[in-house]
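As a starting point, one isolated chain is supplied in structure tokens, in the form predicted on its own.
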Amino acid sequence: MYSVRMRAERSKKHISGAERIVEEENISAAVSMLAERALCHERGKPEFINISVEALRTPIKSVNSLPLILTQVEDSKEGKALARKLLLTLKIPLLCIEKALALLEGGPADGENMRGAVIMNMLGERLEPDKHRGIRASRMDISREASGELEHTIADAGLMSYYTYISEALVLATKVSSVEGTIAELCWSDDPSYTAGYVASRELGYVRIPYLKQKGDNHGGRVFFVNNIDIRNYVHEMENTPVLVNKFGGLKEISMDRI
């Protein structure tokens, strides 16, 4: 199996990134697909595209995805209020929640978006070694069978136009939640046209919130809330352990009025 990864930049700023885990015979198709995606991103034509192909030497970790929870909110104000409630149920301190929201709203890298994620402990301290790059959960994908299950569920919910966003976010959130020490994740997209984001954890699942920012806002990113981690081991597993989602965890309902 091979990890095929793409990142694209313009004016030394991150535009897009994506990745696949594929058999040798599917490398060419994956490279072509990722190159086309880099060239057609809404944030503009890249000036630099890097596509890497790497044979996976480490055994692939097979996992079930987090369950998918769909929610309804009217706007980003309601969305952030829901995110706060969800994170509070997971025992994330309010000061950490507010700091995380402020970082994603204003740009965690001195006003700019990061390629990777913020790692925040329960004191609100940032632990990522590089405060401009962050850490990037990598080497992950979803199997064809699990992708088909997810696609059917998303189609039934009337969200097929967002399939790529939801699928990739669910896979990433599943890997992040599987790493020991992760309590929760808060994320929303930095794509200006996509307003959705999520709160994810092993306890709650992947809770999609359709509005966590206003349309046209190009700020976004992700925060991993952690506790009792060895930062080197944590970063190594997040960035290097290959994970393949082999089964979709299904659609789950939670009572929002009881949060």
The other form holds:
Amino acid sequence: MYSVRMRAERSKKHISGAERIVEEENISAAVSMLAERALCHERGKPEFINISVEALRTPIKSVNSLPLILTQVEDSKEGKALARKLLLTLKIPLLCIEKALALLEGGPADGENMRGAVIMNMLGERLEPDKHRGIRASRMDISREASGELEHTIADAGLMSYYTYISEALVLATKVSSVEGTIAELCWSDDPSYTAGYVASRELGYVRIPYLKQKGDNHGGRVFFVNNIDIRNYVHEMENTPVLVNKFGGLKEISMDRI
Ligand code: WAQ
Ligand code: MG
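I've shown you the form predicted on its own. Could you give me the structure of the form predicted together with pimeloyl-AMP?
The next block holds the full complex; its first chain is the one shown before.
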């Protein structure tokens, strides 16, 4: 199997990134699909596109996706209130939660978006070695069967127009939560038209929140909340261990009296 990865930049600023894990005969289709993605992004035309293809030499971890939990909120204020509650339920200290929200609101790389994620410990300290780039979860994908199951569920929920966003984010969050030491992840998109985000964790699943920012806001990002990690091992596993989602974890409801 091969890892095919794309990232696009303009004026040294991150525009988009995406990746697949494919068999040899599907490499060229994946490359052209990713090139197309890079060229038609709402954040702008890239001046630099990097697409890499690499044979995977480590065994692929096959996992079930996190369960998907759909929530409804009126606006980003309500969305953030829900995200705070979920993170508190997961025992993330309020100080860390507020710091993470403020970072994503203002652009965690000195006012710009990062290419990767912030790693935050339970003291609110940022552990990612490069505060501009951040850490990228990488080498992950979803099998055709699992994406078929996910597609059914998303279609039934009337969310088909967001399918690519949801599928890619669910795969990423599943990989992130599978790395030992991750307690939770907070994310919202940096695409100005896309207001949705999520709080993901092994304990509660992928809780999708339709509004975490206002339309038109081009800030976004990810924070991985961690406890007791060795940063080098953590980053190594996040970037390198190949993960394939082979089964969709299903649509779940969350009992709101827990949060
Ligand atoms: N690893 C770590 N951080 C990443 C990665 C990665 N592979 N890819 C993106 N990021 C960070 C980076 O800082 C981006 O600026 C930020 O996340 C947002 O990336 O409807 O679209 O690709 O359920 O814009 C979530 C909601 C959508 C989906 C997330 O993220 C839904 C999204 P984007
Ligand atoms: Mg984006």
